[in-house]
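The chain that follows stands alone, in the form predicted alone, written as structure tokens.
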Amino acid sequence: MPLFRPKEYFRVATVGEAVSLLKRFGGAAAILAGGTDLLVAKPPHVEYIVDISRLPLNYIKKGARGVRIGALATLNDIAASPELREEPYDVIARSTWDMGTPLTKNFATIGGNICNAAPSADMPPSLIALDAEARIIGPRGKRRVFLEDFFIGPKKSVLKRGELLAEIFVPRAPANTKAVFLKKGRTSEDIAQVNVAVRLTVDDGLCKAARIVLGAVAPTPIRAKAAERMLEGKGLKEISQIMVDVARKAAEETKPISDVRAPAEYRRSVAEVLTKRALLNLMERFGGA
């Protein structure tokens, strides 16, 4: 592996310092938060790090609109967060708890987990399903971005040169939502070969709104649509008698690889089979199983 050899370090004060130096050096500067990812892959091209860590974007906030999370929230801070243990918002710490130790989760951030757009990340399906958006502030001011839609790529997101993201928001789900997530790894703290969240929410017995979220099945983080589809305006009993058919439907719309963690076919299958448990596990939580 090369040397990983920075020319210089910034450790910088404010978020318009910050986005100062990363539009300055553009594809050669890299943010730097917990380290957790950066400091392991050691890119070669990386030549200046703007270390935001002490920056004001360590916060979970509730309010009647949603939730906030700052960009440098640890997954411990999460995971602990009293503002998240409210049905559907738990899913977001439920994330946290399968990625990596103790220790990296006093570092690793969920900006950091969200920016790295690696399909395997554990935070964006839940946060997808909940229909979360990113924050980011660059050079021209601020905007949002479903995160539905920041992901464009294997590692490639929608920033653009000189923006970082500030924050991500979760809106106030509608009455009776709940939601859960679902991860197979090699061992519990491994990167997944499959994961997924769903969420449901239910009025007079109906379902109003599904979403099935899948990660390391396709380039990016993916809704499976086709399958939420089958599910809206159903009734828990009749859900419960086709949960089979939609999570086949799910693994259906995946795209997934062969690598050295999985083959494509394996993914697939385990896509099922975690789409039909965690239908399952919130039928039964909704009492209609």
The other form holds:
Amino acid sequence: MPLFRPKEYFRVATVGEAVSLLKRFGGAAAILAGGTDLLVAKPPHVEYIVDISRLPLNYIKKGARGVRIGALATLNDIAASPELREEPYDVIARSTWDMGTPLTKNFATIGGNICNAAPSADMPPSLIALDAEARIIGPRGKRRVFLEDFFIGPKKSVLKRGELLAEIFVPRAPANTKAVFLKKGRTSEDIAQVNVAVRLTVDDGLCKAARIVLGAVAPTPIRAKAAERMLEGKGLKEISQIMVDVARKAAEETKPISDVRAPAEYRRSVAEVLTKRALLNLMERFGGA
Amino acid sequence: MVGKGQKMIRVTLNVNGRDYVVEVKPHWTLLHVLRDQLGLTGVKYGCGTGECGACTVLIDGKPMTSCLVLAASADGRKIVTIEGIADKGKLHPIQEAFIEAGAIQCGYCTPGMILTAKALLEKNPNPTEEEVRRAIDGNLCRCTGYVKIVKAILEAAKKMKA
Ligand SMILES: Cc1cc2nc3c(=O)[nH]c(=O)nc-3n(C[C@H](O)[C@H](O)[C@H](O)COP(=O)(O)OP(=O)(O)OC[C@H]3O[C@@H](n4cnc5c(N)ncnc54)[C@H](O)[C@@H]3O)c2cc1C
Ligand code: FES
Ligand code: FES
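Structure of the form predicted in complex with the partner chain, please, following the form predicted alone?
And the full complex, kicking off with our chain again.
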């Protein structure tokens, strides 16, 4: 069996240096951030390691337009960040709670969780629910992609040769926006069998915007758009009445597979239950239940 | 050929207050180098995949699983292993508390458990039982059932304040 035996290790001091190495080595290179995915997977095809862990991308900053989270912010930094206490950004911190262990979260990064592109990853759903955007740097400069469009399949993202994820930008949410993240795994530390983030923006008692984002039930995290549409324009009372149907619709929009962690039917029914619980949680917090 | 043509990297690891200059291969983990190059066998190998905490060391004061840290990447970092916490032959209060509470059976989890506890007590000298349990969430013990470990850490907190 081929082993993980990279020929060379590079620690970069600038993003530019990282980009030029990544461009030069293409698929033979692997970015190392925290390493908690890379050094478990130990992919044998990797010949060059580009260690980005010392780049100045470990920050969480709140400004007038939104929150910027550097790709190297660790999961424990995110969990403890004062910038992520306020609604609805608290859902980002909440998403880290049941991820891995306190030891791995001291160096596992948000960028690694996203770029690893596991369908079950715990950070993407809440970020997608908040319309977050991935800020990418590559050989041809910077570009932005909605995180919703960042994933193209299991372990596959839109990142091209030479590109890296530099930052996640979470736009300032409209007033009266709340979000919730729920995860079902075998144990809380285990990879999700299903995870879900739901976000509602309410104005004058009416739902102005809804996001239902489900993970581990399709090749990428997905938005349950038909279920979202059932919520938009409805009053809180009405939402409480149709919650069960909305959750069923969301589950219908999933395309789960069966694997070692859970059979497809189980994932679909858990998707329904978690969506329902998430809506219930939001209704209580909005005072509409 | 596997392993051939790998370029060695020269790194300086500050371990328990002393600088070691070592040549490492790109895939060597910090765990491997501490045990096999530096002979610090208090650091244990359990799972190699970040799940058991037997390999816990402190890196710049924070507990991390050294099986998932590349040695090359730890260049210049301050590392503390279980060998480095006694003070001139006198056990650290957490070590004493573990012995007194009977929190050690086979001892395999103990180095990692104690280092995690040390980081916790430095950040939070007055933890609740719940906070102790949460802090050691990533350190598995197959022997004790955790009750005595939690007790030892709470006792150590008292000793360290005294
Ligand atoms: C015991 C354990 C439990 C875990 N539990 C969970 C869990 O419950 N939920 C969960 O979602 N995950 C879990 N994980 C997975 C992992 O810890 C997270 O995905 C983590 O956030 C990965 O970050 P990292 O910095 O360690 O990634 P790395 O391993 O450094 O990188 C992961 C991948 O992304 C690429 N990459 C990293 N950063 C960038 C960047 N800035 N730009 C482009 N590419 C990049 C790397 O090349 C690599 O392919 C667990 C892991 C372990 C070991
Ligand atoms: S050996 Fe590192 S966590 Fe188990
Ligand atoms: S004492 Fe044996 S594993 Fe903890």
